[in-house]
Each structure stands twice: as C-alpha cells, then as structure tokens.
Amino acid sequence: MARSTSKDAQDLFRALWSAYSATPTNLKIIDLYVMYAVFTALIQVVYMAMVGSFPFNSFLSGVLSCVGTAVLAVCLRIQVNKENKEFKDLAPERAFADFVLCNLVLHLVIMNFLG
C-alpha cells in the first residue's frame, strides 16, 4: 500500500472545494446557518466547561436549541436540494414553511423546558 502524503490531502481538499463551488447559493446559505448553529452550541459547551453549569436547564435548553435548529436546517437543505429526487414534488416554499413551523414548535418546547 502506498503511504499517504500531505500532497494527497491537499489534492483531496482541492477536489472537495471545487465540487462544493458548484453548489447552488441557497444551499451554501443553509450550510452557513448550520455551521453557525453548531458553532454556537460548541461555544455554550466550552462556556459551561469553564464556568460551570449552575442553571443546568438553561445550558441544556441552549444547546438543544442550537442542535435542534441545525438538524432542522439540514432537513431543509435535503428538501430544497434539486439533485435529491425523493423530494422533487415538494415546493421549496412548502419546505421552508415546514422548517419555520418545526422551529416554532422546537422553541416552544425549549421555552417550556426552561420553566
């Protein structure tokens, strides 16, 4: 077996970047939103590790809100993607309405969990 080199890794990242550059803009915006939600959850976990988790319900609510929003955004991305044949009959407006409604329910549950 050949050994991997850093050149192979660079070629891999270049190939991934060139393939991702062909992604439509609306999917890139959703990807940025998912990264923002996950980054916010990570910031909360780091803060909890450094400072403590006295109001543990607040910590759980914040992290679950971020993770739940990221999961719903990934579902939106799957539904809006034109290359996905499974949701070809679903209008993007309907997918976005589902995303908004599910986010509303998620955040109502999280606000209820806060107490």
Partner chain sequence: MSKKLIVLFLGLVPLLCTCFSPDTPSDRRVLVLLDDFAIKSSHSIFFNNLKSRGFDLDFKLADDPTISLQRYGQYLYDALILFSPTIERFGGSIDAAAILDFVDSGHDLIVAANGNASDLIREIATECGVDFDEDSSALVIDHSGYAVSATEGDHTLIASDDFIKSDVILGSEKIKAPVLFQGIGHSLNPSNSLVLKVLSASPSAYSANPKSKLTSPPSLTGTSMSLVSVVQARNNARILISGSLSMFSNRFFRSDVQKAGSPTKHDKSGNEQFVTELSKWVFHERGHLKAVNVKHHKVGEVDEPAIYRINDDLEYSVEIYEWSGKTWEPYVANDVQVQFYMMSPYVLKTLSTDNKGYYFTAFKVPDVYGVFQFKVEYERLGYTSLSLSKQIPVRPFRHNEYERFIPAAYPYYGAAFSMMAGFFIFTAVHLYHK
Second form
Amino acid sequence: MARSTSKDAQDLFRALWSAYSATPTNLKIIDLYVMYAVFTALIQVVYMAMVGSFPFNSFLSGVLSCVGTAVLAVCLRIQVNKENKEFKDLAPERAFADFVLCNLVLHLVIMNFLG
Amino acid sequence: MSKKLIVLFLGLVPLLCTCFSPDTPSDRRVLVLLDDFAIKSSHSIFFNNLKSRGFDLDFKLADDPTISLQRYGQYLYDALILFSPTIERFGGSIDAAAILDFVDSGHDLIVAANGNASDLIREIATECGVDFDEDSSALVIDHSGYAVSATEGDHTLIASDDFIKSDVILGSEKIKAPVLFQGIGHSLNPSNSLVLKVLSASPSAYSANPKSKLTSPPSLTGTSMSLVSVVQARNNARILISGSLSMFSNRFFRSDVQKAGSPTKHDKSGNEQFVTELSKWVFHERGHLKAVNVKHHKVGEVDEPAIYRINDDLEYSVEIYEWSGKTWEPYVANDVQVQFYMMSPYVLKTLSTDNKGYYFTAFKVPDVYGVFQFKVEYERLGYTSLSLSKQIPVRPFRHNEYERFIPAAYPYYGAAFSMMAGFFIFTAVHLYHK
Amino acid sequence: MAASDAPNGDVLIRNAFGSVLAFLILLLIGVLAFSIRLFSVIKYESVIHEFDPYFNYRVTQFLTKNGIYDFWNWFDDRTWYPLGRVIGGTVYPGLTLTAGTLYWFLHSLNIPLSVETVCVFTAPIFSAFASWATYLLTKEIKGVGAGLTAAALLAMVPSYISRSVAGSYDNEAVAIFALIFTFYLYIKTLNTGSLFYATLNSLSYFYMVCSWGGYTFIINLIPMHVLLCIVTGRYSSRLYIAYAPLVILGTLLAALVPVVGFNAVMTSEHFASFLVFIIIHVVALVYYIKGILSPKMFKVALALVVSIGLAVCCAMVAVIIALVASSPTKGWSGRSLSLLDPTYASKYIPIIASVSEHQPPTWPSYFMDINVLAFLIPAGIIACFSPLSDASLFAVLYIVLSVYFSGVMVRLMLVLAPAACILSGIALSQAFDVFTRSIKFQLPSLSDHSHIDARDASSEKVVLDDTIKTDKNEDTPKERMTKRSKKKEKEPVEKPPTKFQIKKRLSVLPFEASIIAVILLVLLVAFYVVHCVWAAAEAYSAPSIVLTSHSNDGLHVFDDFREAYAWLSHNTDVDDKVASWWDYGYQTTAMANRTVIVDNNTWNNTHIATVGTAMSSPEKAAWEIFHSLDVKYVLVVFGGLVGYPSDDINKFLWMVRIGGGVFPHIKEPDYLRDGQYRIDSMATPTMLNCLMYKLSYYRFVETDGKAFDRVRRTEIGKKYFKLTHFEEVFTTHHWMVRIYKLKPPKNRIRGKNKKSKSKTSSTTTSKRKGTRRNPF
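Right, and the form predicted together with the partner chain of this protein, after the form predicted alone?
Time for the whole complex; same chain goes first.
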C-alpha cells in the first residue's frame, strides 16, 4: 500500500514537473518571485518565534509585506496567464499596471507601519 | 457719648480699607463687649497689653443698642472679645448667628464665661464645638489641685498647670507658674479635630455646684474636662474659649499662687504670660503660615508647562512664610511634603528647604497619564493649615515619541526593504522579458 | 428631446438616452436623499442632535483648530476626570476627518461655513453618496433598473434616516456609505477580476475601518461569501483576486487606525478572514494543479494535496482555537459577544445592556424602520436565485446575516436597511419587468413605446421643476416623491425590453392582471414613500436636545438642556468638575465646556460605577465620593414636572446595577419593593434616601402642592426634606435639568450640647470628619 502510494507520488511529481516545465518563462519568473517572498516570510516567522514578538508592528509589517507581495504576484500570474480564459479581455499591460499600483499602495502602508 | 462714637468711627474709616487680608493677618480693630464697664478697669492689664501691641480696642456694653459688627456688608472689626458672660441678648443687630458669621468670614473671637454663663454664650460655644457643663450653677472644683490662698478657702479657685504642649500656641518660653482659674469647665468631642484643649483640668477635678451636696456623679470629671480651649476653624479663624472670665482679671494676674500640695510658692501667677501668649496666637501673631510662589517645571526648563508627559522629570518648589506680627518670616521645617495626586498619591516627597522659606524637590512623573494635582497638605498643631493643590494634566507619548529603530526589528526592516527591492527587480525583469 | 428618436430603433441613441436618464435620476435621488433629511433643520434649527454627535462635533472643532497631528495625539483632560481620555487612540477618526476635510475644502474655496454647519450637513451629504453607492452595488448585482430602484428606496429608508438626519453627526452617517461602497468594490472586483478595483476596495475598507466599529461586519461577511462560493463550487480566479489582496492590504490598513491597531490581527472577530485566506490558497492551489494535470493524475494528486491541506488547516484551526481560548474574554469583545449570544450583555455587562440601542428590536420597529421592504425581501431573494451569480449570492448572504444581526441589536437595523433596499429594489424591478413586458407584448409596441417615453420625459421635467421650486408645503413633497417613484418604476420598464425583446421570453401574463399588478405595486411603493416622509418629518427629526410637545394650548418647546449648559458655562469656573450620569457627559463637555467625570464613551466601568454608587448612596456618602473626585456641581435630569420619560429616575436602576457590580454594598433589591421599582410612599427607605431621589425631588412639592410625578404617574413618597450636603444652584424653566453644588465642609464643628432644633444635624456634622473615606 505504502509502496503504491509512494510510487503514485513519484508519478505525480513527475507529471507535475513535466506539466510545470511547459509553463511560459514569464510565469516561471513570477513563480520564482513568489517563492522568494514566501521564503522571506517564513524566515521572519521563525525569527519571531525565537526572539519574541516585541516590536509587533515591525513583525507584522515585515511578514505582511512578504505575504502581500506574494499574493499580488499570484494575482498577476493569474491575470497574465494566457491559458486562463477568464481574463481574455484584460490586456497584460493593464494587469501589470494594476499590479504596480497595488504594490505601491502596499509598500506605502508597510513603510508607514514599519517604524 | 455719641460724639465720641462718631470720632471713633471717623478714626476707623481709614482702617476700614485695610480689613483682614492674607498679607497682614494680624487683627487691628477689636470690639470688646462687656457686661459692665467695671470690667474695663478690673481687667485693664490684659486690655493695656493688647493696646500696647497695636490693637484698637472698642469697648461697648453688650446690650448697647448701637453696636453692630458690620456696616454696608463690610465688617467693622477684625476680632471680637466677649467678656459678657451673663448677657442674654446682645443689643443692636448682634445675635449668636451674627457672631458665628463673623467667625465664618475669617475673624477671630475670644469668649470668656463664668459661673453663671448665659444660654447665649453657651450656644456660641457649642456652635464652636465647646460644650459647657449644662448645669448652670456648676463650677469646677478640685480638692487636691486648688490654689492655696489666704482670702479664698474655696476649692473652686484652681491652680492648673496642665498646658497644651505646643510652642506655637503658648510661645517658646515655658510657663512656670500655674494658672489661676475660677469658672466652669467644658468638654470637647474627641472626634472634633478643630478644637484643642489648651488648659486641662487635673485628674481630681470635677464640675458640680459647690453650694449643694453632690447627689449624682458629676457629668464632667478629670482630665477629659477642659478649662480653656482654642478652635481653629477651617478658614483659619481662631477662637479662644475660656470657662473663666476672672482668669483675665488684674487680680488673678497679680496674685501669688501656690498649688495645694506643692511646696513652691510663685510670686506671680502664670495667668499674664498664659493669656498674653494665647492672645498672640488667637490674633494671628504666631502660627500663621502662607505659601506663595508655587512653581513647577521640567528639569532644565524655567517656564511652567501646561501639560506634562509621562516619565518627565520635573522640579517643584514653594515658598512658605510665617507671620511674626509685623513681617513675614521664612518658615523652617523639615516635614513639608508634596503629593503628586490622582485619586491617590502616586508620588509623595518630603520637600528640601534652604531655611529661607524656599522648599523644593524634583521627581519623575509616574508612568500613568491623567489629570494630576500637586498637593501640599500641611497641618501641624497650632499652625494654620496649608492646603495647596494645583491641577496639571499628564499626557501619554505622542505618536512620534515612541522608540524607533529597535535592533530586534532589523530583520523585519530588512525583509520589508528586500521586498521593495525585489519588486523593482521583478518589475525590470518582467518588463524586459516581454 | 431624444424621446422622438427612440422609436426609430437606433440602439446607440437609446442607450445614450438611457444613461443620461439614469444619470439624471441618480442626481435626483441624491437631491431626494439630501433634502428628505432636512426636516429637522426646517422644523427645529440647525443643531447637532443627541449625545454622541456632540462629542464628534467637539472633536471636529479641535481638529479644525489644531490640525491633524494634535488631533491624533489629543489627550483630553476635560473628561473622565481625573483619568483623562486619549482621544486620538480611542476614537474612530473617519467621520471627524471627513468633516474636517470638507471644512478645509470649503474654506479653501472661500466659503466660510462654521464647523457646526459642516457637521450638521455631513450626514445628509453622505446619505446621497450612500444611495449612489447602492445604485452601483445593485447595478453590479442585477443591472441598472434594479440599481435605480434600490438607490431610490435607500434614499428614504426610515432606518437610515433615523441615523442620518441633518444634525445627527454620528459615525454611522458616513459608515453606511463606506459599507455599501466597499461591498460595491468587492463585487466589482469579483466581476472584473481587476487588481485596480481590489486596491480601491482595500482603501474603501480602510475608510470604513476609520469610520465605524461595524467594519467587523464586512470582514466577516466577505470571508463567509468567499467560503460559500468555494463550497458551492463557484471558485474562480476572480474570487481569489477579489479576496486575497483585500485581506492583506485591508488588515495592514486597519492596523494603521490607532483605535483598531493590533486588534486587526489579535481579536477573533478578524480570525475568520485569515482562516478563509488560508482556505482560499489551498483551493487555489488545488484548482491550479487540476488545471495543469491530466484528470487521471489529478485524482492521485487530490488524495495527497487534500489530505496535506486538511492537515495544515486543522493545525491552523487548533492554533487559533488555542489562541482564542487563552484570552480572557475568549477574544471577543463584549459588544460582539452579545451579537452571538443575545443574553450575554444583560448577563455580564450592565453598561452595555443599559443602552437602549443595544436591546433586541421589537416587531413594530421592523415595520417602522424598513416598512414594506420587509415584505419585498423574500421576493428579492427569489429574484437573486434566478439566475444565481456570485454577486447575487453575496446579496442573499448579506440580507440573511444582517437580518440575524438586526434581530440581536436595534442598532444593527442600520446594516439591514441597505440590504433590504437592494433586495427590494431587485424584486420591484424584476416584477415591473415581468408585468410591463407582458403589457407590451399585447400592445402595438411602437406607439406604446413613444407614449411611455414621452410621458416619462414630461414627468421628469415636472419633477425637476418641483425640485427647483423646493416648495416647503407639506403636501407637495409627498406628491413629488410619489411621482418620482412612479417614474422610477417605469424607468426600468422601458429599458430591459430592448434586451429581452430579442430573447422572446414566453412568460407572458394576462394583460389585465399585469395592469392591476402594476397598479398595486405602485400603490405599495406610494405607501412606502408616504411612510418614509412621515418618518423623516415626525419620528426621526427631533434633535432630543430641544423637545417639543403639542397640547391643547399649542406647541410647547422645552429647551431646558441648553439652558442648563449655558448656565454652567456662564456661572461656573472653567476648571470646575460637573458630575452627572454618563449620558450627559458629551453634551456637558461640548456645550458647557466643563470637565466631566464620566461620559458616553463608557470605557472605564469602575469610574461609571463610582458615579452610579454616589447617585445611589445617601447624601453624606455621596458627598464624600463626589468630594474625593473634586466634583463641584452635580447635574440631574428630571422629567417629573413635564413628563419627560427618559430622565435620571427612570435610568436609576441601571446606576444601581452598574454601581453594585463594582461596589457590592449597593444592592439592587434594597431599591425595589417586592421587585417593583417605585418612588411613591411604598418605596423602600433606601430608595427614598438616595441622592438621586433627593436631588430629583428636592422642593418638588412646591410646584403643585401634591408632588405628582407625571412620568411615574404617582405622588412621590417623601415630599418634604432638606439637603444637608448639597445646595440647589440652578433649576431650568421646566425643571428638566437641576444643578446642585456640593456644600463646602463646615467651617466649624458643632459641639454635642443639645439644642433641640438642630440635634440631628449636630451629630452628622460632628462625625463627618472622622468617617471621610476614599471610595477607591
């Protein structure tokens, strides 16, 4: 049973990998960016667990800045993905402009909240 | 008589302008109400003493219909001496309520009663917290503390030396000879904090009618009975109540005194010294304090702020002076305390002094915000009570007064900035890739 | 007009005409929303109403005078003496900042309006905005016709009018606009999937958080909607874009508001949004993998991913539950807890239960506040289900939740009102749609069209004329409103057909039935309009600071409150402290500018309990409590002479309860005779000797000789008494406000010797010094 499960899992990951390698490069860049953000967020959570949550606003803004960046990047990825039929009529340029605006707001708020 | 009055009144006119004021608290114009003018001569030592200290005495019969304490809402006198123990009704516009109003507006009063004190005098005394023995014919009798005297074999003449222990009230010089007293005793309510027993009866004294046999236990006995008491009202008006008018008389002043059972015989009774010192206290020549120049400011600053912040360091100072009868002298003590008070004292500091009347301290505002008060509550036996309070709000930190750039938070700062940098790089890459 | 062109079938012109018409109608709705709220100004005067608005007014004055940074850091030492209150950190700044901005804007245009005027008219202006936001929201859900109808309904829904008449300068006035607008932007994001709207949505949410504590409704409703969408299999990438950025940005922005601060992540009202945030990520991942994998492999993946995802979720839930359980109130603040458990507040927090607007509403209040909308809601729900979209699902969820919440707390009727308007708008619009289509299919279509259009245009013109004239006659507005609403119902009539004509729907009803149904609907709506105008004019326009009453000999005006506050401000020292029950705290600070002990903010229960204890104590104990708080004056509100029911005697039991909750020597049964609260001769001695009774009824017998209390409808129990520790210094014309001064301590202390006439007073006074104590 366990054997078959792990074999299934192997198959699955192989299939996943092959499917994923088919994605366009610009989406892969976004994915990389998302991974980077999530990783930074995790590091901060670990750091908080060790040091304690004293400057809580700084912690919050640090983590939320990472999570926010990741979420926004995912949104962008959804919108610029050509396979996604929902956003056919949304130009990638428009999507990117929205993304930039959103990020500006996010980082402004973060700057405000950090200190 | 009436002409004399007018002259007297004209003489008083310039004085009317300088009525009792905190700057010169001593009384200057004194109304003396007498049962009959004989008292004026029989008590002349006391009166002359007052005159020599600068007081203006105005002698009137207590039932004189022209007497009045105030005219056009202004009091004509700064103090009142009631040497009229038997009066049942004052003349003119004066009654018990008028006298009490006189006291409540900050004026001083000396009341002397004796063996057959009238209800009116008793009522005034009661209103001031002194309860004379209700038996109108009772006198203070002491079979062991009486004054040995050739003329009077009576045990109602008492030589008492049980004084209050206060330099402020009785002066710094010790009264060596006992005080002769003949009159009625009174009791005080122990919970009454305003009234003080200046001359107490001895443990063997009691109050009863000396002419009749003692049928029931006397209501007033021993040291709980007071012979002479003083009252300092909350507005710092001072009242002296004595159960004996003859205590002030020339005869008692001059008389020699020997207390029964005591081998020493004094040439002169202590009455003159006792009464003089007491009258100095009553007429605010001693023990009258004032506090001025209450100042507070942050350490390193001079101006008084409208509001403090929590954890500010501040300095507080006040100047306290005592009236000496002529000038304000610096008051020296080491027990003046200031409270920083909001519902309960958060800071309680004893003030340091430079012995020139200047008291100061420095402390840190507690870590609590709210509306605080600087409070100085100084109540010492015999002194006027000082009660200063000054309101000052204490605010929390402003939004930009909190700590910033905490080292522990640097990773977070780093993360946030790296995200911003990442955003720019990503933007560049994304656009370039297209 | 373009009406003649329309029948030619030029679709473009028709659309242009439609949008111009819609724009005009919206404009008129705005004017209607604004003007229907001016009854209070016309009938009374331009004053701030009630209690809380006075505080907001005072804060706005401070803001306009000292600027935003001083406002942010404002430590108010004139209230909650001696504790003070940090205004900047405990107030929702949205309303104040809005009015402040408005004021600065007007002044930069050299329009010198006073702060008070700006404050008075903020609420009507924002209700116009709110009706436009309703239009937008409903348009997103069901199209233009429904949008216009809903906007018109909202413009005059009584429930909203009650909180936004001119002068009712309270948080809710702007918050309802923010609420609807946030919902609109959410639906808009959901429909378009644009990050731009998502950003706007979070900013609008930020404004809502600034404005009102009711923002928790949004942050719980939207996650619920998201969850519902996921559960019903309606997940889409648009949902993700609408939700995920909102949570992150919204939380960050909310944490920026000082009064919310870390609560935005620490209290359990917000946890639902985080939970759903995690769930939506898991679901998004699942959908993504499903998208890139073949169906066969997906089945394998599903088992793995779902199990892992579930494990993660369970862990999260466990952590959250642990967090919640570890906090003392289980993480829920009292007001929110009383939402879930209606009996919570009255059981544990008398101070919350004592406020009438925290009580559950009665059935008549539903009819009063939303009127016929209550009957249209079910129809609206049905309309939402055909066809069901994400947006209409949201509308349904919104109405269901708000009905529940309004059932818990009268105050939240306000949240229900927009939902009711939206759904009723949908229902009405759909119904007219069906009926008029039936009519149209059975008539020669062309002539009918031109006929309707022409009539519409003319009625439009009439309405315009009427509005310009702004006739103050009582009848004309009613008529006008009726006309306009008629027109509004007709408006959707003429547009949808262009769409539906092509589709050739089969659901055609008999001609006569349709006509009758349309007439009935118009009557229904007319009834609603009449009710709304009545509510706006009579029920909700009283400012409660000035009272009027009609009697046989004409109109009586009771202006006692302002009389009393003016007396205070002219006759007392600037730093004097005035004690009263907390209801009058805001007014005293704002109108009399005197320091108060407690006010309507009710943040410190102990302090309020101290005042409650003082009011329920005998005179001497009360004097000591007040003296320890440096109180100089005591203010009581007494309605017994004129029959003003919400006076202090009627609130007195709450004082006893709140006081007794902290100081156990105050016991409620001592004030009740056999469980009954009474002030007549059967009242308990404790009651007859307490301070509140004495201050209220002191010298009352001198008014009519019998001391008949018109509120309690009885003669009072103790008529002749003297005050020993307080002295009356001022009583207003109708005795509604009575101000007493604390007597200073006796200058002398009497002895004990019996003087028959003053025996009692001597014992009390001689003891006073010894028994003084601090109540803390």
